[in-house]
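This document starts with one chain, in the form predicted together with another copy of the chain, laid out as structure tokens.
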Amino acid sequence: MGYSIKTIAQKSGLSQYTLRYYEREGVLPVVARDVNGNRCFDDEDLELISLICCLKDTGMAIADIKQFIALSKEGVSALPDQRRLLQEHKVHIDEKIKFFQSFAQKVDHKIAYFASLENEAKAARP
């Protein structure tokens, strides 16, 4: 019989207000509704969920996430363009990798020199 909003919200870490916006914006394609109009979400809404989670995580713009959904209602056809937008932002995943393993040297860099400016000081009043 699915799942509630409120489960899926659990589930999710999403909001119940996040959850309705997506459905709105296009984000999350239109949920089934049981007999009372309240949406009923299944597991693969749930896993669709998670991938939404994870593009949004690692930066893609909602906009973007909206135009990937939308292929998939297309079916077998749209696969090709729904990879290379995957490919396209697995790129983008592995350049902020590295960006931001170099950035986690130059803090720890920072790190020790704030360090030594310590040292110093405690150096000069013993």
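Mind pulling up the form predicted on its own next to the form predicted together with another copy of the chain we just looked at?
This part shows the chain on its own.
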């Protein structure tokens, strides 16, 4: 199925400008064109854009995403390098999760503290 850049922008949450930029910079491989020269995305492109968004949203640098995409074009011989890039990124994600979990614990502690103050205030009312 062919999708226009407008449809892909809506489905992915990326702007049309960002999609064009990703294609121009090689983050997104060259997209097929229709007879009028308009970009014509397919389901495979949509899946790749979803992966690019996932990697970017979890902190992977555009240069690393570009490298990952370039490796995917090299075939089976590049699988170990692709896996390594993803493993390194996963470590980064896990560190971020751990970092935010410590803040979540502090917020939970404050919620419990304010709940206890509320309960005390209710109990002290005549």
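This one's a predicted model, so the numbers in the text were calculated from it and none came from an experiment. Residue numbers count along the first chain shown, from 1. If you superpose the two forms and keep the largest set of C-alpha atoms that fall within 1.5 Å, you have the rigid core.
Chemist: Superposing on the rigid core, do we see a C-alpha displacement of 2 Å or more at F103 between the two forms?
Modeler: Yes: F103 shifts by at least 2 Å between the two forms.
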